[in-house]
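Heads up, the chain below is alone and in the form predicted on its own; it's given as structure tokens.
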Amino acid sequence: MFNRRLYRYLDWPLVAAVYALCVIGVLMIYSTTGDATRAATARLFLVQIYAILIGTAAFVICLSVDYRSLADRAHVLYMLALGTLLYVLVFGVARGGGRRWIVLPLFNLQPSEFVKLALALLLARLFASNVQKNPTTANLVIGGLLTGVPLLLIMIQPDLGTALTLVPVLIGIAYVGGMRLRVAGVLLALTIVAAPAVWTYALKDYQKARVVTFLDPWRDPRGKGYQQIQAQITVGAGGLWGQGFRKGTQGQLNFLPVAHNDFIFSVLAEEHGFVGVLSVLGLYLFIVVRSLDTARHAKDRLGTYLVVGVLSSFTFQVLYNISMSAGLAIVKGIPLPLMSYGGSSMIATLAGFGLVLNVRMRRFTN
């Protein structure tokens, strides 16, 4: 179990980034739904609250138990993220056209959030059971099928948003394990070829339709390109400085639909400008570079792995947010980690950090 010990090689400097962008994305949550008079969402930022304390109690259990015991009991992890996506797909709660929440007093569990650590916990443990310098043919296809599978089923749900956070956390710990940049330019040649067939049995029709929208979001501007085109707006609004906490017109007027979401750092950006950008993107480079500092100081490839594992989706979403908020990606739905409205996310990304702090604690340990 935790040695008190320990909690002198604790990376404090990392938690408190972590926690700088949790308060700030509360904020920016209560901004755009604490208004009395929009009593549907007046008290989501008290619900993020709750959020936060859960994951931090999950952050607590994911920083005490060894990193190697959890690696040990990874298929079990796996097999029980397997189990609640089977359950979601038959049991699950269906809104939206999605069937992916099971419910709960606080708010609705996603279990797909919480995939990509068990994910990550196996897919480490694999590749650092190698004993070869790079990863075998069979290291490749035993974690491709290990990550479609989870895949397959969140597509079904469908969440392709979510799905396509699991394809990093093997592709970034394969490139550290050893992968041959051959071998990825396979891969990258094998998607491209496969494009065509994707979107013609693949994609749903809503789904190419947000694909034709990105391209073009001006061919529908009430419509379908009308989420796009006001997070481009709110973003531009914000000029250097901003209009003030809870004075941004985009965000305050709801013209901009679910701010408090995936569009959280346009709301950021209407109401703080381009140095309140800037400040939050700091922190996000800090966390990055602080959890590559971890990766490259564990002490074994099993820690490696697993902290390169959790980065990778975090690091992805991160990008992919910010880009789609500035009209650079399709909209998918992609939360900003740490800041967007989202138990489960929350509670999954600081379970995340859990277990990076977890390798850079025990990086002295035998």
Given for the second form:
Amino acid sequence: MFNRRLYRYLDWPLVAAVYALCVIGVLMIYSTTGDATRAATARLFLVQIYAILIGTAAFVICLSVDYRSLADRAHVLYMLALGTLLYVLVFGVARGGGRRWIVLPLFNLQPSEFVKLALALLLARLFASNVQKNPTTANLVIGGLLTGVPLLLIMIQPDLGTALTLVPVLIGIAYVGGMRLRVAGVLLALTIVAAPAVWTYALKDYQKARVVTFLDPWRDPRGKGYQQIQAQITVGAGGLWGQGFRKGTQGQLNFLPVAHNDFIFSVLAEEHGFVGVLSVLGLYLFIVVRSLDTARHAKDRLGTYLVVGVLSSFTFQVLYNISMSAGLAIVKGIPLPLMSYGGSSMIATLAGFGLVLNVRMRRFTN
Amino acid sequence: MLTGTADGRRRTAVRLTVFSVVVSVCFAALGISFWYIQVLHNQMYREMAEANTERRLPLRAPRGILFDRKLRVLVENRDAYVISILREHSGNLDRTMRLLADATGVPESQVRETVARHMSTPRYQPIVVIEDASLAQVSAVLARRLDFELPGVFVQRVPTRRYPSGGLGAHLLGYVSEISEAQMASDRLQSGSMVGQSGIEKAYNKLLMGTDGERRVMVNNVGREITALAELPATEGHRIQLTIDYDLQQAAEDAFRVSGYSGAAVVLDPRNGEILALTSVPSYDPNLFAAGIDPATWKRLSTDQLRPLQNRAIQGRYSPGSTFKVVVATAALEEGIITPDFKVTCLGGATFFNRFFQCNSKGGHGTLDLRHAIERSCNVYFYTIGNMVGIDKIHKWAEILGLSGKTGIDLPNEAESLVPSSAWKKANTGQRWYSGETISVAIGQGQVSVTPLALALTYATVANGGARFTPRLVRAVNDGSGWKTPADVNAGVIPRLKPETVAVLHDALSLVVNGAGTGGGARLIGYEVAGKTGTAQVISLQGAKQAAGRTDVDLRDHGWFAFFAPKDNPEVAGVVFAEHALHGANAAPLVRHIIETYFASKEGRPLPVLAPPPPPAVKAAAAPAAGQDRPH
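Structure of the form predicted together with its partner chain, please, following the form predicted on its own?
Every component of the complex follows; first up is the chain already shown.
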């Protein structure tokens, strides 16, 4: 199953970049929560370290098992993922208006994070196996169904943010897998045409309010616009060099709600300024570009698509979260991969990079 | 290494490249956005972050202390706790108000009403919800703040006014309360400031207020103070030394208290116009206002029929009665219309313009010269000379002596005294003056109405030989660099009366007290007190009959006693106005106590103590019947 010789092909720079972000994330979480006076959150950075350790185990497992054999069992993993989603809907822990978690000793597991991986494996296999017949449109329909089922289940939780992160998996794989631009155009047109109907019938009032608030957060600066405004102030106050580790007033004085979670990047921006922002953006870009290189040099289409699937969701989350941190996107519960506080996200992301490195390592094997 | 057809491989490679480019462009766009926010607009966001985390708490400046002329404290400051809401940090204001009311026991409606009243105050300025909070209220709030239950609510220790002698000199000193919207607009002061609303507190508010300081603290998102950043201390207001003599003020108020009368007294130094005592009875305790008056007390005070909030000394206007005869006498002498020896025969009344006017002595005073006419307060004498002088000259001399218009005292809301003239009547009624009207005016009735202060000033002017000073209450001001005397508003005032006039008036007024006049009650052995009684008719004889339902006391006339002493070199002058005292003679004992206190204080003797209240001066009811002797 696992060949020691394969270590020679392990992409150490990518590993280093991934873990560098993990360390920065822990430091940022420590900065916003590590204060003993904040008893409720004082030890979250320790939990994050445990999550990284568990994630590393998942990373090693995903690295060790040949991705092709994993893809062979993709449908099983997919069904398992759907099962956990159903389980959560029935037995999950309800908190903050959603039913998303399974209680575990160290942290609560959020199954929706792992659905992305199962979906990436399944879609990669679908697009890789049907390539000779080239029915990308058919693949798109089947892929749409495979994506739509978990997406709906996650939306029921409700967790629109995580649900949205499934879509890039399909779009990424379909695009790289040969989806005609004409089809993409039709889909885009359909989206535009459907938008008013979605706005009228699908979106709940609070979701509409979020959109309106995003466009003009100062309509309700202490209410719905609060997070967006505070996030932007936090980022802006950082300046070129930042205010220093644990010296940012916005983050330290709790003006930014759940800073350790969705707004970790704002805290980084406040404390380490534009220089810190550029450094971290650089690390993320390096990871993306390096992974795309892996996709380009994968041994087979399955590998390419798998990397693209994992990477699409990852990239989407990174771009969305960072945009949100600067007040450029609607505030949604989308964590920043590798940095935000959250065990499930960390484990799933590390496992995802295990798959990416798996593909790269095995590019010379048969 | 892509598998599949070459075409497929190329296509995948292209798409991966496009993917790379798109993502790179997105990252670049983000980088530029952050550059825009963090570097280009850093200053703006930094200020916004500071506005978030910095709270500027005003430090209320202690008001200047008020002293009497011997530097005894009349008004000082004490520390009080106020509980405020800072809406900017309160989050859910509705909940905060509810919890605050709950914690402090203040009715929720009251909290809401206070906050609603200040909705136009900027959100970053605290709204004082509870003034002078009790320790229990303070601890209740602090305990909940630690629990983060009351974001945006905080407790401050502030200096608050204290009037150590309670109601003593309340009308003179005035009171402070929170600034009104109108005052905010006109004085450019901040919401929540305590400002003078009457008396000296109002007149000298700007000097007394000082400069508020500021405390900058860092707060977290629930408004909890994390650390102090800087403090700009408040500067105490100027200290003011008043011309008031505490002993004399006390004596005047004691005299009213013991006599049971309502009324007013004004005592001044005829040599320079300095007010030595000024009181209005009934009074109120300005301490009630110092930390915000409760609505029930305010209602009680403002609707009390005895009008304790009215400063009768400067706002009440009454007929001066016979005290006015001094003005008519002055006019007649100064205009050369009569000499002091001019005589009139009084038979108990006289007819002018076909109407009979009665004297205060039914049997008549016989033949009198001016001195004795004043001593006996003979109406017929003054009807006669008043008619000879004419209304316009009476008006002219009333103005010269300080009895017409405002005196110009440095207190707010002084009422104008009125001594009519033909021009005044024309302007106000469109009618000409009838000579018959002058007859009533000549004895201080008719349309003459004056404030106690104006009458006091008139007697001070007569006492000093005709120098009409502007009454003033401030002797010196200390802005922290020592006492400084304000520019003397009375510099350059010269006496305008002829010495003969002064001598006659002084003699006559001395006779009122020390001779056969009605002022015997003010006589003081060893000091030649001069003065004049007066009666202000409360209601006409006809009106009395219609006044069914009024109490006897309500229908009694008011009593005046205007005075100065010693006769030959007056140091003290003034007036006592006793409501419903029936006649001026009943006001004389009050004057005696005041003058006795003045000299005792001056000479370092023990101050006189008033005997327990005498039995009611008048047992009989009501208005005098026609023809009855009316002491003047």
